[in-house]
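So this first bit is one chain, no partners, the form predicted on its own, shown in structure tokens.
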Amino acid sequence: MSHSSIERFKTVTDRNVLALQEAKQAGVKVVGQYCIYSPLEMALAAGAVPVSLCGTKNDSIFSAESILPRSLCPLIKSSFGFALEDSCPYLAASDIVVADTTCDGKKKMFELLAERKPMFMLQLPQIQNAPALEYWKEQYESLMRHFEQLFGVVIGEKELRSAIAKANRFRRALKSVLDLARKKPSPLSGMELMEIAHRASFVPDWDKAAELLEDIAREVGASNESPFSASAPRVLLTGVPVGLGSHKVVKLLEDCGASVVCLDNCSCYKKVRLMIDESADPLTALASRYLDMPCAVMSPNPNRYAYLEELASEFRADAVVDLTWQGCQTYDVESWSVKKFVREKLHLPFLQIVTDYSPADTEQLKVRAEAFLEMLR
């Protein structure tokens, strides 16, 4: 279905990368984030723009197993491929890249792009507790004085509580235009809604994503069209990240006949959910609400389990699919664990997918897909 606010927005963001070629021309400095640990707030605060880099296409992977494992999770892959082939634009233009210590392949991975690229290597603990809150508060200290070194530039507490307001307001856009999804049929399909959170992510003007963001929420949500019927199947999808290029699950959902309502991942709906504390210590509120990211590095977890819940009630979802990229051993792991609760604490149906960014299973998968939704039905 047509939206005039929806083609704006992507009017503008195909001219991403030709914006971020202007700001740099205008002196602006480029910060490239792999993971949504790194706080955007920093590189705003520093007067620089943060944004998303390449990992979601398959093209690129064949020239990362000239070194890297076959293996290896496909979004590592991806990630290196794109540097090695020098074709992601983002990464091309970062004065600097912020990687975190998340999963094992990822932190050996950055440590082969130091030798092409300048990083910063957040050391992330993985517990959430308040001695490993403390620790990454030093973290993002650390940061944020190299920073300062590094663009010649003062981060005070004016700067950071800037940049907190206007990160705020692009997470409460984006989730309010995630959100429309409650709806029951929901207005915007799954792929509608990863596509924006990914374009989303590579638009070097922050409030003007806001704003388009808001129109989206505005009209979208006034409308009472649908592209599902009422009967249609809800799915959340949960797990690991996708985007353009990685998004055949959410497709080949979707082609079955399901309505994917959320995308509980670190590329769409977790990086929304938690805002900032604006009246408190910027530096405290910024490692607090980073630390408590769900991922599946975290162990214990316990925060994707209560996430879980809230989000199948607030979406009204009929089923669960757990989404895993191959060689993503922590995902794959927990797996069993998010199953016995989506089970026997939700009492909804549940299917884990395991594959990778090629299209040669999908067939396969469509089975799998098709089965499973009949079951529902």
Contents of the next structure:
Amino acid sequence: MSHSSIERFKTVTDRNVLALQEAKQAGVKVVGQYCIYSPLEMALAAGAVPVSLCGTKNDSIFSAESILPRSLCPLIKSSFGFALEDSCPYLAASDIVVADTTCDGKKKMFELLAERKPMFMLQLPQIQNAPALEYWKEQYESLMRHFEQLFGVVIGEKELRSAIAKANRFRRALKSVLDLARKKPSPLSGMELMEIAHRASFVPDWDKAAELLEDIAREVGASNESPFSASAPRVLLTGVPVGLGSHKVVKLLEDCGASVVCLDNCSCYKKVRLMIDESADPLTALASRYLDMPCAVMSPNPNRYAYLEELASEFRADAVVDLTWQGCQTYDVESWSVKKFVREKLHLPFLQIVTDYSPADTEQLKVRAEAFLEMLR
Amino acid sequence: MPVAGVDVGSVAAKAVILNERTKAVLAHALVPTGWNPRQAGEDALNRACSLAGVERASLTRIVGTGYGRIALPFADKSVTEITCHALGAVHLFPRTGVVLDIGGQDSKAIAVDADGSVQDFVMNDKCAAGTGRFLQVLSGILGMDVRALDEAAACGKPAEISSMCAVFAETEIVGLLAQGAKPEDVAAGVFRSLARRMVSLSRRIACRGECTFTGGLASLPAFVRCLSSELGVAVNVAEQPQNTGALGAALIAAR
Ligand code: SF4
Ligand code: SF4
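Let's compare: the form predicted on its own is above, so bring in the form predicted together with the partner chain.
Full assembly next; the chain just shown is listed first.
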């Protein structure tokens, strides 16, 4: 990362934990959130700071396995391990944790987490239709009431609207950075895109984060440099969330010569597709946009395919790699249909990679990644 | 001018020397990998050179493949075994549409085009289930080498083996033997479950055309019979099926 705007962004985000602690000392409340279905706007409207808690580190898995089954997905184990060890500063700083009933492993883990942390569970429907939306809106309403009581605030339309505007500005800014990779060759590597999205999800000051991201989009957008040659195969990475610490497949693909141009997952591009309608009734706009998110826990999950088709063409992808965390049944089963769709409808080569956070299978994965890229030449 | 392909697998290192223009095989050699993949690759190449009667220095190009491909300092290029097996198999059997390979530590099913390029592939997951490793476990328990296992399996009635995990299967096999199961039935049972595993792996890719079986296990007649009966089609097997990867590497060197 040689751009000065990126350096500045890194310097500021290096201080994320400190800044959060300072804000806390000044009386700001912190809301920890796991999945993409938890509305960031609700915390913002309550005057609190939302932070992302999904576990992306291998280190905490060992302690989690003292309680959770080893065969569980590493993301769930990593998240829970942090709670057991009390080793995640963001979780420690959270006054309350908001979680959704997404996959089975996660919701059962949240039951255990509730013994250690104050929590609010959003009961997520598994289908995206009108009755589900009504129900989901009610869930958001109860969350709103809960925040009002807990934080002693009143959340009205005005607060919701300004929270939506704030979150939208942040998303637009992050999107403009992630969209830089549409250029051929991409000015940013997949590792950089991943790291920027990861760091941005912990900045307590949302306007500041948006400013920094806007600067990156401006500076990098104006430069003609790229870490890749024009012939580097462009990979669209889809599937499970990836962050700093769980980035091994992104790194592996790029070490083997690919350019990961888009990460279609909860930790990266799915976040920025969540633009909320600022003119509609705020609660309805929030509930409907969030419920639309394509996670494999939805059944059926039609938006996954619609998004893939759009992203593959917008980012001019040469191939699709579907990442599945070992033990994740929903994404693992869905991979079969995604493969069919990618090969038959998008006419692109497809590879599923099933792995966990540990480096143990690096050599085996390397064979798959290299062979896949050889196939593209 | 001669070129070479060297395939360093987890069990054996293979080398094939080709005539660059005619693509005729001048010689091939195989040595056990042992603990030093670099040395094994070196030895296999030297042996193949002396069998072919060519000087190492006269090789215009050397391509390495297999899990030890990065450990070969003399290789001009390294290519994965997926790409090499596909090319080698189509060179030997031009109507190949699917290549199945059971290696020492992983198994693969590869869909190929008429020119030998890879269309799609799948590999077994992390553990040793469904790999050659599984047979090594069996041969350890029964005290028979792989050839003897094949002869035994040829006249056995397949015992039911439910676990494909190399570790659990060991317990299961020991248990079966303790209950008085005949070694040949156990061997036949292990063959069948290994073959079934391979069949389900291959069903994950779109299969058309002929099926070519590569790798060391393809030189076991009873296993080949078992695999083709589980697949429901005949499979092509080369004379030296374990050399297919090295042949593919040599073909790339000859390009
Ligand atoms: S993929 Fe689904 S379960 Fe996993 S973090 Fe995203 S929303 Fe949550
Ligand atoms: S990766 Fe799969 S198993 Fe893990 S939390 Fe997400 S949906 Fe659940």
